[in-house]
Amino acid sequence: MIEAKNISFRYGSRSALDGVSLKVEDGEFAAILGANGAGKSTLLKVMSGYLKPSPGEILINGCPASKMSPAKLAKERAVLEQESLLSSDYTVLETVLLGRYAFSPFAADDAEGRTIALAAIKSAGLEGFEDRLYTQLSGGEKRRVQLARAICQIGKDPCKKILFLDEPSAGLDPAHAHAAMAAAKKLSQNGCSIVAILHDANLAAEYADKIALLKSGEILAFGAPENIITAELMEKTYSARCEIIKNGKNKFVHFPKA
C-alpha cells in the first residue's frame, strides 16, 4: 500500500504539487493522467521517495518513507523512470539483474536472482534478447528492458510491493504497449500496488482499477475508470474538447482537432 497525505512540492518559487492526497491499496492498479506540466512525474518521484514533500507525508505499507533507508526503499518498491542514462555495454540479462542489487550485490552469481531476472525478461516480451548488448537496442527495446529490470526488482513475491511506472508505454508500438500494461496488471493481481503515469487515457481505462486526474499540481478527480473517463472530466484535465465513443460495452476517448 502506498499513500500520499496532503503532499506539496516546489521547484524554487514554482509550485509543482499542492496538497495532493492519494491512496493505492495492495493489489490495486492506479493510473495518473494529466496534461504536460501537470506535475505527474514530480508526484511519482515524491511518492517513490526520490523527492521529499514539503509539507506532507508518504506512507509505504504504513511506514513513513522519510524514515526508510535507501536500501529498505529498494526492497519495498521499484521505479521505471521516464528516462534511463545507462550507457555501459551490459547485456540485457546483466541490465535486468541490476534490479536484484538491493537483495544481492552478486546477483549475477545468484541462481535465484537469475531465475527472477529471466522471468522478468519473459514478462517484458524479451525472450532471446538475454545476450544482446543494451546499447545496441532500439529505444523501444531499451524501454522494455528497463521495465523488466523494475519487475525483477519486485521479485518473485509481489504482494505488498509497489511498482512505480513513469510512462511505461512511451516509445512502444501498440502491441508492446499492451504487453507492458498486461505485465504490470499481472503483478497487481498478485498483490503489488501499481502507480503508473500514462498519456493514453484508453490504456488507463482498460488496465487501471482507479484513475487519478492531475491538473496544475492538484487532484481533479480519483476513482474507478467508469466514473473518471467522461468527456467533462477529460476536457477539464486537458483543456481540450473530448468525445467519448461507445462501441458495445466499450468506450474510447477521442480528442478531435480543434
Second form
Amino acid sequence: MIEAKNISFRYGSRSALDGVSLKVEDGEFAAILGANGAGKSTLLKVMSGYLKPSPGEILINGCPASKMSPAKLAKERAVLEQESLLSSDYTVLETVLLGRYAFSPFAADDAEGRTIALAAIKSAGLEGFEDRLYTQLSGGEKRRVQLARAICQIGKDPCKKILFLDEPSAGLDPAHAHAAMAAAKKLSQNGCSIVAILHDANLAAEYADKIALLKSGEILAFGAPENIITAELMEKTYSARCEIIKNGKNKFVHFPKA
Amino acid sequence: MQKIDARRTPNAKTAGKAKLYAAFLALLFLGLATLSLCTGSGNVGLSDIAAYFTSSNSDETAKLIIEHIRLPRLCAGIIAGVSLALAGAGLQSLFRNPLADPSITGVSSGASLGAVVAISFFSSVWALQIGALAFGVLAAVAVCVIGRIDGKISIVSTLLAGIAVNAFCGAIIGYCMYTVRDAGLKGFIFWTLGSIDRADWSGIALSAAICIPAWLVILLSYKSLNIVSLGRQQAFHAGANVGMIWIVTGFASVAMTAASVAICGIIGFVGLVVPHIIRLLVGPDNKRLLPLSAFGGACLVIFSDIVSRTVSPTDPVPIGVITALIGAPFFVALLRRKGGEND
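May I ask for the structure of the form predicted in complex with the partner chain now, the form predicted on its own having been displayed?
In what comes next, the whole complex appears, and the chain from above leads the way.
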C-alpha cells in the first residue's frame, strides 16, 4: 500500500506538485493521466522516494519513505523509468539481474535470483533474448528489458510490493503494449500495488482499477474508470475536445482534430 | 508448464570464456614475473631464483641482486599495474564513460607534482611519497569540488575539471623541468614518464599498505560498480546508495593511483587500455572485468619493464613510453576488429 499525503514539490520557484493526496491499496492498479508537464513524472519520482516532497509525506506500507534507505525502499518497490541511460554491453539477462542488487549487493547472484530473473524475462515476452546484447536491441525491446528488470526487483512474492511504471507502453507496438499492461495487471492480482503513468486513456480504462487525473500539479479527480473517463473530465485534463464513443459495452476516448 | 532451470542459463559461455582468459592471464603473469626476475645485467638464472625462493644454498651475489633489485622491481610493477588497471576499470564504471582513466581525476598529475615539489625541498624518500600522496588526493578532491553542480557530482563537469587540473599540474611540472639544471631533469622525467627503477622495499611497503586494502574495496564493490551503469536515478531505484558508492570506490581508486605514482611515477595508458581490452573480451560485468583487469595491468607493466630493460640495459627507457607504445596499437587493432563484428 502506498499513500501520498498532501505532497508538494517545487523545481526552484516553479511549483510542480501542489497538495497532492493519493492512496493506492494492495493489489490495486492505479493509472495517472495528465497532459504534458502536468507533473506526472514528478509525482512518480516523489512517490517512489527519489525526490523528497516539501511539505508532505509518502507512506510505503505505513512507513515514511523519507526514513527508508535506498536498499530498504528497493525491497518494497520497483520503478520503470521513462528512459534508461544504460549504454554498457550487458546481455539481457545481466541487465535484468541488476534488479536483484538490493537483495545481495556484495554476493554473486544465486540460483534463486537467476530463476526470478528468467521468470521476469518470460513475463516481459523476452524469452530467447537472454544472451542478446542490450545495446543491440530496438527501442521497444530495451523498454521491455527494463520492465523485466523492474519485475525482477519485485521478486517471487509481489504481495504488498509496489511497482511504479512511467509510460510502460511508450515505444511499444499495440500487442506488446497490451502484454506489458497484462504483466502489470497479473502482479496486481497477486497483491502488488501498481502506479502507472499512461498517455493512452483507453489503455488506462481497460486495465486500471482507479484513475487519477493530474492537471498543473493538482489532482483533478481520482476514482473508478467509469466515473473518470467522461468527456467533461478528459476535456478539462487535456484542454482538448473529447468524445466518448460507445460500442456495445465498451467505451472509447477519442480526441478529434481541433 | 515448462520449469525454468536456473542452472542452464546463458552467460555460461561468457563465464567459461572468462575462466579461460583468467587461466591464460595467470599463466602469462607467472611467466612474465619469472622472466622479469631473470632479465637484466648480472648473471641470475632460473636456478638462482628457485634457490632463493626455496631458501636453499645459492650464490650470494645472485641473492643480493634478486632481493634488492629484481624483486622490488617486480613488486613495484605489480602494484602499479594492478592499481592503475583497477582504478581505470572502477572509474570507467563510475563515470559511465570508457574514456575515463586514473589521470582524468587529476590524481596522477597531482601526485607527480607533489613528488616534484617534494624533490625540490626535501631529500627523504618518505617526504617524496607523502608529497605524492597528498597532492594526488588534493588534486582529486579539487576535481570533485569543481565538478559538483547543485551538490551532485556531474560527470561531464568532473571530466572537464580533470582536464583543467591536469593541465594546471602539468604546467607547473613543465616549468620546474624548464628551470632545473640537467642533473635534476632526469628525476623529473621519472615522475612524468614513469619508471620502476627506483623501487625500494620501504616505498613498496608503504604503497602496498595503501593499495591492497583499496584493491579489495574495488573488487568487493563489483556489483555496486555494475549498478551505477544504470545512471543515478535508476541505480537509486534499484537500491544503491549512489553517493556512498562514489565516495568509497572513488576514494579507493584515487588512493591506489596516488600510491602507485608515489613509487613509479606516471605510467600512462595502463588504466585506460587494460580495462578496455578486457571489456572487449569478456563484457562489462565487473565481476569478471575487475579481476581480469588486475592481472592484465600487472602483465602489461611487467612486460613493458622487461622490454625497457632489454632494449637499453644500461639506461632503461621510461616504462610509460613502452606501455603506450605496446598498448596503443593493440588497443586500436582490437577496437577495429570488435567494431567490425558489431557493424
